[in-house]
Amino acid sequence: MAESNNDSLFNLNKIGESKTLGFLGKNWAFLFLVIMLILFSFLGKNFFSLNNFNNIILGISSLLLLASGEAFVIISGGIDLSIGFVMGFVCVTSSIIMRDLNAAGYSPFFSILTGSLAGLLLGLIPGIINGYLVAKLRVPPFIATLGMWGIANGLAWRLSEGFPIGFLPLQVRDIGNAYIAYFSPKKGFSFFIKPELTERKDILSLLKIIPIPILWITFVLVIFAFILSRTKFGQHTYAIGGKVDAAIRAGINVPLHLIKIYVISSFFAATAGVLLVFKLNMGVHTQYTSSYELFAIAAVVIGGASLTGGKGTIWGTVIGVLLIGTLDNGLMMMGLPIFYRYIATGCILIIAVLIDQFFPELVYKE
């Protein structure tokens, strides 16, 4: 009888240990993010402040969109290397259209709206081509998207001639630098409209609360997170990433679905390109975006996705992006050179891949 009780206690301890390891395996990135926030709060001057958190959010806004689109591709078992340069291509084309329409005498509203919509539509073309090459012509995703990487880069370079695109409507800057709310010790709270302050001390004491572009990003992420986790489209995406042959036998139109996946990836990249215009108040040469696709892939993997497909979430990707952005900002606030960012991100990425490779039962066990 005593021996039976000991066996029961042993089994309970084993179950408890398994649940603990499972929790750590699933949430290690989030826990690491919390540890970094605490650590940098002590080591980085003015790190734990509203203005700095706004800087982090603005800094990761483009990467957040790119990584979310990349998550769909990686979950389906593919990869998209073109998203960084697609973002740059859309940034350049949108800004050119805004500039030229504004110079031709059209209203700022019409110029901005037309430039934004045209950029979004043009940004879908690379996704359609990538999807067709991968799904219909069976070109490996790495090669197909790498080819589009070069095409988008070349087109943006040709259109911009290597120079930033300026002379945009003034409203572009106002929208891109607007916040949901402002708080001034002198004038109190105001929403959407920045209070007019003249004295330097009042300007420096102004608190800005949540950038406007984050509203649009959050809206898009909520919709696509729902699509991925709660709809048949999302189920088919996981099924294709898990095993293509099984997905075909289940009656899924795999080629059409993959084309849609790459269009979604390009849509996110195009959205990031348009938002980049508003954030910078100019169209930047595409070399500015040359490493974004690598950080996007890293964020997706850090967030719990597997490069073999079939696993991952949008919200896990958000955690991965926040981790990279916080690490970058924290190291900067500590006064360390930027190359430490690449070293630290590389180490974290390797840890994520090792966890997926050697302990998948901890990360994905339900």
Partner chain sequence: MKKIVITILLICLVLSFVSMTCAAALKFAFMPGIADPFYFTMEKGAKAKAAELGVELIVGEYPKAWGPEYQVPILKALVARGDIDLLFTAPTSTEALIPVLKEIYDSGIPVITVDTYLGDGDYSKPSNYNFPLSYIGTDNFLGGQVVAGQLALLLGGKGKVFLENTNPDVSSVMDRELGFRAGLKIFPDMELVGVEYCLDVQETAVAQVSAALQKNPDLDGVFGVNVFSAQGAYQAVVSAGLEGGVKIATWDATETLIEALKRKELDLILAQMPGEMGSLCVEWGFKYLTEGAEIPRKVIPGFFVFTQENVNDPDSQKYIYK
Second form
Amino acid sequence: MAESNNDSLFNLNKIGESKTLGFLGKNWAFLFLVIMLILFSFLGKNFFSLNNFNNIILGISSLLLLASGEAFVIISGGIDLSIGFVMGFVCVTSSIIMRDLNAAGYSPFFSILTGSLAGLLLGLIPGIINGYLVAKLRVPPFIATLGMWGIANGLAWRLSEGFPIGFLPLQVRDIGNAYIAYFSPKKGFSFFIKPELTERKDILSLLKIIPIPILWITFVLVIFAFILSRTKFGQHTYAIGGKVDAAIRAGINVPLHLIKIYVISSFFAATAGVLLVFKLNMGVHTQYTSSYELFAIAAVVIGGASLTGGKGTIWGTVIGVLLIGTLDNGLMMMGLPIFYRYIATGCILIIAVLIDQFFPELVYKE
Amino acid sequence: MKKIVITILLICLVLSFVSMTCAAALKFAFMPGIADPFYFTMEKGAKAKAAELGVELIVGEYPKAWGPEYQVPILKALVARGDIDLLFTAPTSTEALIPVLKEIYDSGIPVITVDTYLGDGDYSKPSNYNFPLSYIGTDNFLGGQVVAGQLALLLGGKGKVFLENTNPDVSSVMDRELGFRAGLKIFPDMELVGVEYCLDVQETAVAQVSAALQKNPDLDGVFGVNVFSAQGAYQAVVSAGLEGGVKIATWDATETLIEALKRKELDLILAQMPGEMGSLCVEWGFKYLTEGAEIPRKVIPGFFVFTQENVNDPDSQKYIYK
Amino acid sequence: MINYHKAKKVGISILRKWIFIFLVGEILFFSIVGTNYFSLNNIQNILVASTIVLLLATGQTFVIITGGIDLSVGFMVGFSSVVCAKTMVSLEAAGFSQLLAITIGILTALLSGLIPGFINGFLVAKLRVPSFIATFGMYGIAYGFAEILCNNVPVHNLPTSLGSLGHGYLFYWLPGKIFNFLSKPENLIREELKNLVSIIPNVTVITFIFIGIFAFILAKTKFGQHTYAIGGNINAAERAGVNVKVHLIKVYMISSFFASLAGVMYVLQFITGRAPAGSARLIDAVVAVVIGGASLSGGKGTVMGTVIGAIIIGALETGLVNLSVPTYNLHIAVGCILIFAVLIDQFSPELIQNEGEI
Amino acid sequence: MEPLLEVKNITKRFGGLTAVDDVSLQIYPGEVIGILGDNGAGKSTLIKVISGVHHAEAGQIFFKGQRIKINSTMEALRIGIETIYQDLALAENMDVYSNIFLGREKLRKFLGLVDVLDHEYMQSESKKVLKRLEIEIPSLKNKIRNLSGGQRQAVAISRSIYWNAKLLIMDEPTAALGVPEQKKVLNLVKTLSSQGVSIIIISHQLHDVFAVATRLIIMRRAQKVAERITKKTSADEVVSLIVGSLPGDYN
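Switch from the form predicted on its own to the form predicted in complex with the partner chain and give that structure.
Up next: the whole complex, starting with the chain shown before.
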């Protein structure tokens, strides 16, 4: 290590000996997040409150899912640019199905369930195609998924014809915007169902604890974090990202594994799409300008992954997303325009990689 | 190499003759500003009128985002067909489109601007942008004022309001904002606490309005200036559990918003008359070309305000965008 | 046996030129199916409409050949358009002549456009930040700065003579009467205006001059040779004495120079400066480079290929408009062409293998 | 005869690790010597010191009797020390003659204004050097990617020879090659040595080294443990020295 880095700015050996610095280098994203939370609590009005944290988390929920799926791909040494539009595509299809079934007189429960499942299943198709192109036909991931980016975008557009899809069963919104627990000073605790409050003062003082979508997301993330860190599948993912040849020689069915990984990424995007239906109560095609996939990649990298593969965790990715979300919300609460967040995200992204470049010893020193 | 060159030249020669065909019926072209329900409805209105008058209507591709760099190439490609008798379009920039449309006008195609305009929109005085036959469109500034007034009425003339806008780059929504600000000035107890731009991403609008509600717990009203910001605004209010507590005014009567109004989650929708605009363009254009009629330089079709009271009236239904 | 070889040779030459054949086929198709697609006017439209993609893609070609990618160019266009427009407006307001204001505006934009390129290059070459990340960071930063600089609104009131420059043509020809160079004949009656033929847009001329220069640099000079070497094997280049770091910085500066040139062209064409200008063209540019035969792993690609790739996209866009086919088909079509391009590249190595001998 | 290159008491450390410990050796013009040793014995580091990649903490280097300091690979190249690494350092996407001239391209004036690459000159020169080394490559315009391992090796060698290498260091030249290819490379080594080029070969494959080298230097644990004339030793003895079952001559 020292051999190849002896021209870097720092003397790595010396830094490597300091435990404090080691901890800093390894957990800098987390520490940065904490510092930011403290800073914004002082600078922003009403930043530090349960409701605002709910807002932050709800705001980043799509990104959280997209980035976690992307993490698998990036760890395997690939990249998936199609996720943003796959999300839009699934969001549109799934809401069209819900709307049409509901209009055809099926029960809301059936319509919602069928719509969601169909969306999730359809979302697997782009993943299979991506994976097949990458693994079997050896198309570089950047290109294969960029092609899918255009195709998913076009299809979503075609299906929605540019209109938002409305007229979904009302329960969609109730599910998507509910919380696990409510606490009202007037009526006490209630679970899942919002207490009926009429006074504005009471509505404002209502405490809402843990949004339901976050419960789902956590559930999905925990499973996949487990898969990545504790199972053979996860182990192989790192192996492929580290060195494909070695993985092949070790008997891993690399093409099949890669297909699975792209399917996972696509599945996460589909989940995000279905979640979006529940949150927004309508199907919206992801806008051209929102660059979801790029922000997802940024989050994964801030979370400690490397685009060359073999590195990264779900936990780190979650921190990365939180960092972006908090920054966004904090700047908003401080009254800075949306454009500052682009600058801030850009800078943090570069800093993340620089830290990764110059503290390699620290980051790997367990 | 020589063979290739000769082949290509031959192909070119043949091709230039292929397209030399002419049609008898009048052909109008419509170039929308961006892909959204407003322009879709306009197209439908124009199509209906065109069918009635026996005019063929060619619609340019809907630009995927707002801006001359998206619109101009499509517009040029549309006009390059060469068989168009009249163009009506919503210019995406008051300045950038002047030379482009001038060139089209110079090549012999009369131009009508609809919904948005060139320069300051006044074609009656001499200027380098007074060549379009007419500007047909809503007075966005006036609309903004009306919304401000109606919102103040709903709130009893007192309260804090927030404006969720889309893109500071778009003249029509900025006019709405300016109108809204001007309208609020009439009510000394109304206060505008903030403006955010969601860049037409609904999720961003949700996040921004949520943050605004967080920052100003005593917020009384939100004005969402277009479909995405309005939908985002009411989503944020619903998710904060404040339906009914925070009044929401919106612009553009899409079915989705009307549905929300019927559910009493919204309070006010200002409907422009895109269908009417499209139909007017075709009608005036037809009259101009066939009868040589003089067209008014500015046609303002007005608008309609939906409230929870009148939304179910049979008379109101025609104002919904479909 | 001989026939087989002959067939193989034909096959190879078709594969090697497939993008060119594709382009010709595409134009052929639209000319037959569309209305007046094959006309001087429309061909010029395609070129003008492709200006930004052409410029971005040419710069991007250099970066992609070295094995990197430059995502910042999308918003760099906006940044430099804002800088250019702002400078012009403030200089004109300060009493400078229009010509001076325009010249200084353009130069300022081009010069300030080199800075982000330098930073990108520095991050990539010296600090070894992966290019994807470094330039994506710059993507956000450039956009943010552009928006702040112009206060979120497009820059207005630019010098009026810009229009005649950006929308002007090299020649004007009124059949049988006038043949003008550079300036549009004045005092024409409406009938004459209708018949006026404008030949070769100024914007296209400028674009192709720069593309030509850099195509030459890439294909014929030591700089180009080293660019390929770095993309092929960075260690080899380093050991052969190429100053890889400086070279990479230069390459990223070329890319951002082209982006700012695209920004200037934007100002010339649209007479305004906008922060999001060109952002949607980023992906088109990368796609054009890849369709043009470059590989994202580096070491391959030509400016000529890139130009054809960009025109394929532009011609497709125009063709679909001509046929009144909705937008989404464009995305689907481009996505498919892209994958197709790479597949051809993947499956024809044994055919293309001995290209030196053919 | 004066040695072409002499290194004396070279020591190189990385942090706490001593990679090369007080090693000395000489090589004479036209001589082929082999450096043998197990993985981690310090062979690679030693040649990297000679070729200017690493800078030694202690020791001296003499070239043609003159004390020199090699601070960079470029300096090593300038005095005529060329190194061919296992990865050959060829740009696979480029053709044969471009690789031979990589970094030292021949230029000509275009329209009397700009410097452009002189392809014709580079091609004819490459042809000459390939001929001199009796190397057969189907076409100079072939991309390196499409050549066999032995052909690549040959390109890398002719590249260094064209630039007048006096000393050629080869790191595992036959490792990735098939048997016939190995033969060709070894023949090439002999041709070179007969033309007066000195060569240092590092290899694991004993019989290769035995086939071409006249003298062997055996390293173990960063130290030079023995030096043998090839004809006066046997593979068994060398293996024993490498693994340490025979004590070395020094310490």
